[in-house]
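In structure tokens, one chain follows: the form predicted on its own.
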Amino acid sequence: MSTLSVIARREIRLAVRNRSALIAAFIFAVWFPVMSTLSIAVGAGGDTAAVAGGIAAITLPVGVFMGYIFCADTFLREKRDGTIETLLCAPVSLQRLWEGKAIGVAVPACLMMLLSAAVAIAAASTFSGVSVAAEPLLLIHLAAVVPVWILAAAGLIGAAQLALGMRENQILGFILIFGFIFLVGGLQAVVPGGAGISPAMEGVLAAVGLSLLALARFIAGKVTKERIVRTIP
């Protein structure tokens, strides 16, 4: 077994135990799809394109967000509990230790992401009687799109907490959450297509979500051990 999959199975198992986060993210995945697919399915008027890009509009936040509640408890636990010292000690690079971690937090972030999705067709297939489940574009933006940009924002907002004081990921984590979220309506409002869901926009995002992986990588590599031992409380 590699490396990299230990320690994505460690984060993977510590994130089920968190009862916390887990309910927190549950909470958030079937509140937010049923009230954001009323208006959708208003706003529709029975248009199977327009409500599947309703869907994947709100499902995309919903990944993102899930990615950063779950970094919390990945990242700054084990510095508020010194526990990244003992880990910083082992016999594996800092890059590999990261990219196992942004795993670990991408996987369950995608579960609850795909829960929250399914809620958002069941509850768009009753209120406007439209099923989107078939969608192809649909399945695409939720098979691929939106994990990248999971992993994009689990890698970015965990360098930034591996790197940075806990007063200053305090501040940071809620710039980062809102600023990919803002980023994402952003794209959602240049990109034509109209309201449906359309391969230009799943191109420009796949194209947007790569590139913040890269950067997420990049920063992280260069974060050392010495910056991360000084940063602990």
The other form holds:
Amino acid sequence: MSTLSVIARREIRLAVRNRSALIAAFIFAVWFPVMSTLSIAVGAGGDTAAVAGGIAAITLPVGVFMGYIFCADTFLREKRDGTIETLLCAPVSLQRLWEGKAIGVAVPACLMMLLSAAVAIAAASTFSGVSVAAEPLLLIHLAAVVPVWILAAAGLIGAAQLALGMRENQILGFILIFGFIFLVGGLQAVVPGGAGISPAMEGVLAAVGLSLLALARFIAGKVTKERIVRTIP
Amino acid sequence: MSAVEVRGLSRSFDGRDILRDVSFTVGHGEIFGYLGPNGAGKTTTIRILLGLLAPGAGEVRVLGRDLAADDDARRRVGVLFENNGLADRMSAADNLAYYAGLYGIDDPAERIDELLVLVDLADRRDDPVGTFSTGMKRKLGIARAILHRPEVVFLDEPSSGLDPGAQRMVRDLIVELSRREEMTVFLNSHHLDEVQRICSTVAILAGGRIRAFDTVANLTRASGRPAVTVALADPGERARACETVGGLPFVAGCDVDGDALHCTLAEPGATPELIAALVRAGFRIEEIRRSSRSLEEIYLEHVSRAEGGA
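If the structure you just shared is the form predicted on its own, then what does the corresponding form predicted in complex with the partner chain look like?
Everything in the complex follows now, all chains and molecules, and the chain you saw is the first one.
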């Protein structure tokens, strides 16, 4: 088994056993889409593309927020407890450690996002009578676009949490999550097709997500062991 | 080639010198004690050796390699920091299995079982580490540190926060592991008694510099002039006996020390003359023993000298 897989599997197992994070993620995954889908159903007026676009729009910030929730356990706790120092002594590169942890965050975050999407689709069907469960663009959005964004968010937040001190981390965590949410809103305003789901919108979102992933990888590559060790509380 | 080599190591943080021209070596198979007060730079030295921090000046090598630049060389080194490196929500066995995966140990089940038996945690193998006592976590941390059979293991304050019983258990475990696994042990400790009991060589770090570096036997033997402690059958005669021997040419000094006399000799081998002089003067001797200074005395002397700017 590769070290990447070893690290990722461990983080997934820890996430599954983190009751408080799971409860917070579950509440957000259910409450947020139900509340949002009410307004989507009213605004869409039976338009399938509009309903699918609305659901696509809410799953992106939900996924990113899930990444933020699980990052706190995977990166920040490890640093706060000091166990990261032991991991840095293992025969694993810092880059590989970061990648494994980011994947370990992304997997439970994606599962929670899919739960949220399922709730949103069911709610939309109930409130508007429109079923978008088989909408191809929405499926692509959920299966590919949002996971890339979640991985990028996990990578960026994780790299920042490794590099910064505890106080800076508290501030930056909120900045990052709200930055992501505003970015999503901004993208939807500038991409043609309005709120409805469209190939152009999905293409732009996928391209931005991949760029963010590359940026996260670049930033993580700049983080040094010395930086991490010197910011352990 | 030594197991650990430190040559002219210096490091400062925010303009404050933490380590200044530190040099020492640790031989293969030794249990080496690295002593110093809080903030002396012991953990900084370990972090530099492990490649977690860069040296400001000088050179460090572990098994001839620079661990900062050599991911693979870290396979030959184990480490235990104060936090044990364990995840509370995972079981003892799962924690060990995780590190086995990181260190590329094939089929680690047998090794994990062996270590859990060694540290007396076999019956708790499937319990979450969060339910363990501090001592149990420390034992599991040691098992984790040696899981991959490292040639050198760094232990940073392994007895810190443990009750006396657990301290002894950890101390016995370190000696047992050193013997069984033939490891070089680099022990960072505040517990001078522990270091004196189990270490073969020590270095005392104070004020950022190495103040002493030698075997424990040499340090405790070669410190100052030879001395003996004499217990008299009648302790009431201590003061008079002290006056009697204090004027002899081969006695450099004599003090009343508790129930006994502490005589510093001007030359080695003068103990028979001292005994004869006491007997001739009519004192009855109950016990006489060669006194050597404890590591604690030597340590405190070096640290106070460093704090005094000497």
